[in-house]
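Below you'll find only one chain, the form predicted alone, shown as structure tokens.
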Amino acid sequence: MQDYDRIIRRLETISKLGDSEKEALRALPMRRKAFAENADIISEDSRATECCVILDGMAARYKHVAKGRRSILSIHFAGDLPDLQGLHLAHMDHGISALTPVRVGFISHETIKATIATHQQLENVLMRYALIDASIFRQWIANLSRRTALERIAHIFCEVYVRMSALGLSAPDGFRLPMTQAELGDAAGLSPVHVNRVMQRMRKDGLIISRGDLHAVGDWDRLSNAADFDENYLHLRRDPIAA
């Protein structure tokens, strides 16, 4: 798949483009650059002059706090654009960073504000865009506040497997999450000792089969209800997975 396609093919997850819309995204010049495992993408608190594009390799946003300490916010796939904001905002108040070997694109905020000022529609769908990842930030909130070690991690499984599977990106076999315990800690608020454990209950239960990074869905009605799931918070356009 091209580069552009990549995201042309995320936002057409949210919303329909039309043909002007694509050539539009087509024809925005993109600076290309590789990113090695756990390097910095955009640190937290630079001036951003670029938005930037996961075009291979899978991503997550960050913020540290006291002592050091590192929490994930959101996990981003090929095709996303997860500093958007910076559009709008002076400075990155958070990080990205790569939990995989990454390829990113970076194309200007002047390139981008151009192309929108002339194109109302992608205008309108990069809003929708902004919107859902801020709907996916109160799920995150939700998912911290109130849910159980259990239902947290489950939560981001479901959530992973539903975006991956509308990017296609996912495979017959299950989808690859190439999370370590500590990262998935970082994104659950919890110890990767608590981790171990919930995996593992989570394996001996049948709701998921891993090999390594590896990992399937043994019984999605399962699994989902584990995880207190619904995924219409992600506004995808299309069906609801089959159980």
The other form holds:
Amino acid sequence: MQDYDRIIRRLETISKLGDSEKEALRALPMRRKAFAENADIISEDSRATECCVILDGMAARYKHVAKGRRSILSIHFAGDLPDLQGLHLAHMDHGISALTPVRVGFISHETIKATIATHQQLENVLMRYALIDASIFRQWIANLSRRTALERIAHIFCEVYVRMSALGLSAPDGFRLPMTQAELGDAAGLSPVHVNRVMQRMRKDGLIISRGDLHAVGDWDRLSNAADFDENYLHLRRDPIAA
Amino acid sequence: MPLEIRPVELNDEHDREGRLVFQDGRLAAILSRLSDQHAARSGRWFLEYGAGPLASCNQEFDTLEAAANWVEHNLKEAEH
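How about the form predicted together with the partner chain, since we already have the form predicted alone?
Full complex below, order starting with the chain above.
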């Protein structure tokens, strides 16, 4: 799949794109760069002049907190635009790092602004993307503030499964979530010890079937119930996932 | 006054070996020894519960002694 098709596929999970918008996207000049696992793609407190798009691999938005601790704020897959807000908020109030080896495309703010000035529909789609981004953050706040350890981890698994499936990135035998238990803990506000206990329980109860970082859903109804998961907050165009 | 450490069995499927840590007769912390279910972490000591100034710390320690020293140090710090 071509790099631009990844962006188009991602945007089409939330909105229909016309030929003119697709052409405009394909015309955006893109600088490509590879990053090793754990490398910083964009550092916290830097100044952004480009938007990045994940082309291959997985990345996470993060924020450092006191005493060397880190919070993972969101997880990103191929086609995602994790710093779209940089178009209007150039100061990076968080960082983006590679969860796996990743290939990233960079598109200058100037060219994006020039393109959306002449393509109203594309501007609408990017606005919708940014609003859904905020919706996902609201769900993560609810996850962290009021859900139990098992609900939090199960919710992350449900979200990753649904988002990867919508992008065609999960296979019949499962989806790859190459996050360590420490990273899952950073995303769920839990210690690695609690993450390990919860994952073992989820496996024992048949909610997920895991082989290394390859996970399959054992029982979607029970997993999504255990997670208190309702995919509405992702605002995907397609029909809800089949049970 | 030194800490008093008493063994206790925890109601966890795997991590059953625990310690209650008291200061002046009051429960200050509950530690568990991580079972072999925790791979590289097994054998380490985990702060399951900390009262008062030790709340929500979820620290891990290489040894029980290191855990006790940490509890003692942080309780002293909190007094000042």
